[in-house]
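Here's a solo chain for you in structure tokens, the form predicted alone.
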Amino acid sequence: MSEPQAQTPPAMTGGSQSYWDLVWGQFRKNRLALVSLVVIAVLFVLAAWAPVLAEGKPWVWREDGRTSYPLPAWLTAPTSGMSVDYLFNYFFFLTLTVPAAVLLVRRSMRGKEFSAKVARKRWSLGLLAAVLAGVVPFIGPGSYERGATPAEKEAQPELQIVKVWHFFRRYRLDNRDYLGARESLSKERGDYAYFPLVAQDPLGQTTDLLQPPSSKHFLGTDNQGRDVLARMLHGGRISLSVGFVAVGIATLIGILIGGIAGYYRGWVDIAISRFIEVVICFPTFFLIITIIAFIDERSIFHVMLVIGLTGWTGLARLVRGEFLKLADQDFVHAARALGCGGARIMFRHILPNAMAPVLVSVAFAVAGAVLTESGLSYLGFGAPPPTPTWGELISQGKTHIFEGAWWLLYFPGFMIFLSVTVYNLAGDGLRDAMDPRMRN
């Protein structure tokens, strides 16, 4: 009779899982939260691909025997000059380089065995290469000539032409109205043009005022004849950037102030807590409107900055509570015994252990920032015209509601509802995934 074979304990059959591996495994079990995360990714892809899907510039323009590529040039030097467009156009190139890097890394590792350290290194190098490759289209050292400004002429009376050198492709700005010029193309001369799927400029005005959805304008037009679909796609860039940039600013401020109050305690905690309570006493939305009203030349970055500077109080109180709880743990006492300074203990030891509730709060805060930006645009305090935003379209719908312009209310309103809903659902799923009591 053979001896029974030793059973391998279940814990030793697979590799050890980190905390975030456990969180991700629990998060994937929540189907609603996982779908919400996919929808958020789709919204980012649509915002990044907005000029490829809906833009008034063609991919290829051939006229009088000369061929140009206006849309690829726009992707590396947006005519608007807005940093939001540069950022999302960079995301567009990342959607091309990251999948290519993932494919190359997977093929290089196929059929071979690597340690976890080597595999992580390969993936890190591949993703870093993708990030750097996304910058390459924007690089193009060159120069262009422009007329001298009055100030330059006053300093040097003989100066008429100024040569400007640029490392990036800003010298390729193109303001031509290609939609209006396509009627001048002649097939006899061999002229042609290839436009995006929706050949409409989100900023270009036409004579099709308040037209309902049709084959020409899929979601109709606004009160200046601008295509609603094109403006919604480009407006998604504003809402997403405001949500994440403003919340990023608020998160940095909240972590810093809340961490100092929770770690040093005593009179520092009392002073900071009273300051937080004073800031909370002011109605945030009206405070934002008041601040923006005093800005003469308003831009979308003023909106981001104001929302970020006024939305940190709740996060600061949350971080303070986490630091108060963690500052008495044994690993913190051990760090102090080893001679670590206060800043190192706060940001190297305590903060990583306090990030779980912070990330959940950030997910909900992004939804709140999107709502705030939409409300400001609805009231006319958001991004200055003609910048496309969802709130501005709803404001037009309110003005023309008695003219039957229902598409100006329903479509952007649905996008705001969808964005806020998926952020909240993803935040709920993340909160449940981080709760050990919810794991099964």
The other form holds:
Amino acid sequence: MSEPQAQTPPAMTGGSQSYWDLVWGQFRKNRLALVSLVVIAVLFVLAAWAPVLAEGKPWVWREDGRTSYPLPAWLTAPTSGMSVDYLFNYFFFLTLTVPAAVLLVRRSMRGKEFSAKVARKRWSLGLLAAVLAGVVPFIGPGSYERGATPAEKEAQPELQIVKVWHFFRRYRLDNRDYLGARESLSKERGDYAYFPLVAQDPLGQTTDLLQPPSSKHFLGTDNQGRDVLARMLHGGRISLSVGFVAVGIATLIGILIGGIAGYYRGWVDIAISRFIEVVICFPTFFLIITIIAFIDERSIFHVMLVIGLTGWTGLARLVRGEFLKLADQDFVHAARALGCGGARIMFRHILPNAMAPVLVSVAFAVAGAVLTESGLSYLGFGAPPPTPTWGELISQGKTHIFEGAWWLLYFPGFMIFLSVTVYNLAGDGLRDAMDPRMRN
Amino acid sequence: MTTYILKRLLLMPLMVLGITLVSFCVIILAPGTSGKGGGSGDVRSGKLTQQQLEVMQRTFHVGKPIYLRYLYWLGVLQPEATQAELVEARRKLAGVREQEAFLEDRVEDERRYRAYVAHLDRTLLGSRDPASPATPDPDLQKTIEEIEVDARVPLRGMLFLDFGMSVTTTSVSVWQKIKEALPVTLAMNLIVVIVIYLSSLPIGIHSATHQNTFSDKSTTVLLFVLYSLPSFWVSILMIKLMVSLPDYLRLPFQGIFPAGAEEMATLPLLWACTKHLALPVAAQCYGSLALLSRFMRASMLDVIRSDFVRTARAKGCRETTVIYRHALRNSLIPIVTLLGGLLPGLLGGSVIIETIFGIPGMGYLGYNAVLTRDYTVLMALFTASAVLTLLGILVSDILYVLVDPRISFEKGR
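What would you give as the form predicted together with the partner chain, now that the form predicted alone is on the page?
To see the whole picture, the full complex is given below, headed by that same chain.
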């Protein structure tokens, strides 16, 4: 934070601590908040590792003397109906490259003395390299065209061809039922296959309908015979990404609109405030359902967009209030005297100082967005059908409530509850950490 | 004070206009629907019939410029054709009513005649043959329906509270539907708000006065858990619990009225309705209850630490007097404003809870309208619930000023 820190309370521990160092120090003392932060990280890692932990495709598949690598191929060119897979597969590679980078940087600095500046440069270089290295697996000549061949389409009319803008490596849509074909592998010919830990396809339908948890399906199966554990792991991807992307959109809109209202005041403020009040009056969930129902071919991104577009009002009000408070302070006058333009003052000078309360309400908003998404999926307005989501599993549990399909109710419901709770706890911890009255 | 209320009241019409504009835009500009294609996509996907589409297109003047359609929908302007049509339709409708009465008379006459014949049969001939139940002449019935569809009065305009006819259910006006759904939602939410306030205040006060004791810490944790539980999940779990309970402990979880409600006496009916409402109200309250209790605790703690409470203690007031006479009143102020924040969720009806428990309120109506693409109902629902919420927020803001004389909005910020 190189910006003027007008809001920074005088450092109490001596030396120069930035505002965020203070907040972090305070946050660390809150054990519950720290645990919730760890749980959030674990949820992310689980979502990133979902295909590695539970997928119906083998790592290595050898048949008739030919070797293929279906899972690695899928990791670099996901072809299932879920479009957030690109993002989370990238996160998967990041979970490999980032620890490697950390290790390497640590090693390169071991036993030597560096100035803080050099050390920081090394760290940022290492992390940048890790972030870039995560992209590498996606780049390369495509070995096959994506999509089904006409013959395949003939044989399997329901075979979905995913239309994604492709820049990265392209593979042919690989819908082979490896789990079924596994039986026909013969040891004599030297066939073998290495499957992930939970060798179950989140999208593959089997004949084991509504099976309770067993050693084959750890958390049972749903009404189309799909493994619940695999679906829950992959469903975490939807839940997490919706929470963050939707709130990201809402935050951007909120900061922009609230910032303009708070900075320019006068008529602009009155008009924007009235507009916000108008939008607040609409029942949000109902609005979201309506808009989503009107989208003809909806995808999960539409859901994110709509949740974001309807959820910015609270943030805009908050940002407006902060901007009103800050716009009269000396550092803003100083910036104006230096000849800074409106946009520069708003986003480079005022915004960093208004970020603290915004972050708190973002944490709560993420929890709210996760709740909204699960409610939408429950009603059937979430991600389109084959996509696994937690809410959709619960809605199946509701349909089969009289058959006592408790595993469809309890496990996904607990996951929603857990993720909402950790976001709320993290938000709570952040708020307490930023409250100067709590500091001692 | 008066100027503040006056200012707010003067702004109201503008805000209502804003609300109508937003709801119009949401429905009309929605991709792939009544916008560009004029809703033909809905016919192709089988969501609307050709006839319903025509009704919809006529109601919203598909094909005219957007701003004209908005003004027509509002009722500020009226297309010339419509004006003539309106007069014509009025005339026609009067005729239809007459004709309808006549036809209905005939149906009724026929029924009576048949009943009489059956009666004669039974008494005179001693025949046990059950007389054919008086089925109204199908031809007659059809004529009545046809006339009704034909004479649908074109939209007079939303400002005249005429939202037109429901697109999917012929011969039912949107206003009629809302009039049926609104009292249900209002009644339920009134109960919800009362329950929330009645239980969260004592919880918050207790937590604050017993700060950092075991009971405070455990309620805080419990409330936090409650706040994070998804309400639809809790509703389903409650239903699951009810299913597994023995009969005499089971609470009903479908609808709000017991079977055969018409024949029941007032008190048993009231009791039965209470039982029906118990689960949905519980499902709808607990989240806000948890939030409000936390706010109450925080606000009470703030007040207890303040100087005037210390003064009250110092002059020898008893603890109960300090808490309930001095602290409570002041800690209530921020809680009153929260009502305004609760309103948007409440008045629109909770879609999920109403669908799970089968409550015929605004949320359920809206959910069904979304599924069947009932555009007129949707627009009316948006406008109505938003305007009601606006009124509610206005009332709660005025309440805020009344409760706390220190607050004035006149000096600007």
